[in-house]
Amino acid sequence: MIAEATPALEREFNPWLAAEARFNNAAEKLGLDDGMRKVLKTPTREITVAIPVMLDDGRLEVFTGYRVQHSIARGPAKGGIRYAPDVTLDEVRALASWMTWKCAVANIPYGGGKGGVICDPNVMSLGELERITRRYTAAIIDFIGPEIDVPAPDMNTNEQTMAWIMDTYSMHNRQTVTAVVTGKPIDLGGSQGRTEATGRGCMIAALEALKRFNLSPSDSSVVVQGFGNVGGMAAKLMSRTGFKINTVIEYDGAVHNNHGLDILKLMQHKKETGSIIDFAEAENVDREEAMFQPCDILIPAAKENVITSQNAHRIRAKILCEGANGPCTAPADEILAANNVFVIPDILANGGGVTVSYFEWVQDRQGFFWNEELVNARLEEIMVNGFHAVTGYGEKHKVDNRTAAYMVALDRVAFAIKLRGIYA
């Protein structure tokens, strides 16, 4: 069952509290001085817009819109626009800097940015969500672009509405420019493999972690938290590559089998019944109690603080790959850590998506196109690096995974700042 709210929790669910604990505990590791951290911690820019949209019934409604630019050091600023009726300010920063520490753990030239609107997209019609995304785009036009910030789809929003923003920008502008969103449809400028990249990195590293401990992917046992574009996606490639997905847990239910989901099975089922449950080929079990069952591998893979303080001793998994942003909050790390779970970041963990997206917006600014073999191929290479910076620095360091994924990010950010100097 879900905690009862209470001031302690509140501030442990807050993602920009969480995210600014993760950082002083790494900025103090690296010994960075106060002036530095706060470069570091605080957004270049923060743009809060009125976004004012002629409804289909006739109704003028205004719907505020945010985009955060949080480092522009090492690049231009990258990150998702999501829609959701409880998007907040906090919680686009807090995301907006775990791209700029994703975006430096694998070492592409991007700084951290992201975007959201406060509205209902399950209440709205294309038409409204077309008005809406390009009144929005219209707003911030002056602070997007390939060389300033470069959007993408979040929770949401998907390569139709990328398609939108590019056309918007692409009229003002009055050229086409393709590089100014990424995750577009193949035939806007849009790259092979960008569907399937989170979750193929979110495999790349479990399969590196499983080195560690001495095992194949058909000795180990998986749960997946979450069953939409990443955790789908990851169970899919997992399942293809031999790992035993045991359970999957979505947000009505859970299904297990002890021999083994068919993954292409169960996507069938939910695409013509809406849901998992009911699967023939598994039974159904609580979805509360499916994440806490032994296993080698669990990939929590649908929202934010599902991992906390009240439940994160009960965690019973050998690795923990997390394809979610912020799945875990700050005070489940130290409990993780002491229960001697391998935990791979987010920031490490789910960072497959944003090096394609990388890859799309090369692409599109060279003008030539690479098959999914190329993509696929540099995706691991840049994951597997990613992976063994973290790693390394983490025994160098000896701190956990989620400290040395921050420490090698803010060390390399710090680096780039120092190398700029501050302009006066």
Contents of the next structure:
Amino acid sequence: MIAEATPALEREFNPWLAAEARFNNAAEKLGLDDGMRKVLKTPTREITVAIPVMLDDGRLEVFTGYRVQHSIARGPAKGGIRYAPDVTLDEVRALASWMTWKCAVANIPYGGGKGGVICDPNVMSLGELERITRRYTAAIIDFIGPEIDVPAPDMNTNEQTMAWIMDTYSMHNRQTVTAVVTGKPIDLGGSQGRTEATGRGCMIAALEALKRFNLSPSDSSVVVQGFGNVGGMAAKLMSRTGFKINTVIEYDGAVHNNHGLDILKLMQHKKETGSIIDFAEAENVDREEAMFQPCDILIPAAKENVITSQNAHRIRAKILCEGANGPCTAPADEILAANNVFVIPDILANGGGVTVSYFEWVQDRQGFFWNEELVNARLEEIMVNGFHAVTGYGEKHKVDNRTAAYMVALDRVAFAIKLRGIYA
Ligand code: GLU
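Next up, can you give the form predicted in complex with ligand GLU of this protein, since the form predicted on its own came first?
The next block holds the full complex; its first chain is the one shown before.
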């Protein structure tokens, strides 16, 4: 589809322009003045670094890394680091701004940031990944820290990556500083419940949305696109809660069972074969079509720009719960709103991950750790409050949920900026 991209489609797919479109819409509706718009929109700091790495075959390669701190108005910058061959500064910038709005919707004391390294982790050895991670950390070390900017996992990074960042930072500081990153292994100051948190948060948001349709989990069919940390966990927790996960879609195929898939067995199948396809208790279905089947809840939990102006009209889900960041483009929003799809926007739906990151940071700083029950209860409270803040705002101001989420977020960040005043 991207191959034939017209300039209009290219604009549609540019994440920074997409973020800007939503921002402008909300800022207009809030009546924010030009100056405040500029302050809110402009990233506080953008860092580009060269990362020389000795590869296993003896070649010296130089990778490019970014860290964008979009806002520090409400607290330290917070957000993940992604490793992918197609990372761009515009993408990292957009994702950093989404973190600002996400943390504001969750009402946790953070700004927003994001990092990215242009590399292909699929062709890199563990040793190469460790070297690239440590050198990237060293390059941005003056700009991160528990009170400055707290990275976390994102696409293609995980708790091992966070352990390396924590160690590198700590070696430079001559002391162990666990709170410099979140999403760490439990044994190194990680939090109970962090791995499941984004998926759990999606489920909590979906459960709140279901109440509006008078549906219970057992009457609800779910289609999940993406079976990684977000989609896989959401599917696992939701099937345990009684939802029927009818279809799972991945990059290499899709599987369907009308009576609901056994998610644990599907996970086992993927572990053994490397793919969800050819699962004995399901039929393989067309991955392009699977997203457009009628269902109660669709969870796009893979990547950006999946639902676009070209296909949004084909969505037949009652509820669209955005597990990924930016799965719908801005023009798709309008089509979904016109078709009365109840959208739970990314900055609300996938806020569970950063919320438990916040709990991890709090626990690290206190040196006192909570059990999983407490983590989950506090996560639920924040997700439910966020859900009602957004939907309540939307109803009051007669705007769709995405616009409402941005309005809530912009309003909270603008309020913090006004209270702090502009330092001169
Ligand atoms: N990468 C996740 C996100 O996009 C989590 C960020 C964090 O925990 O700081 O929300």
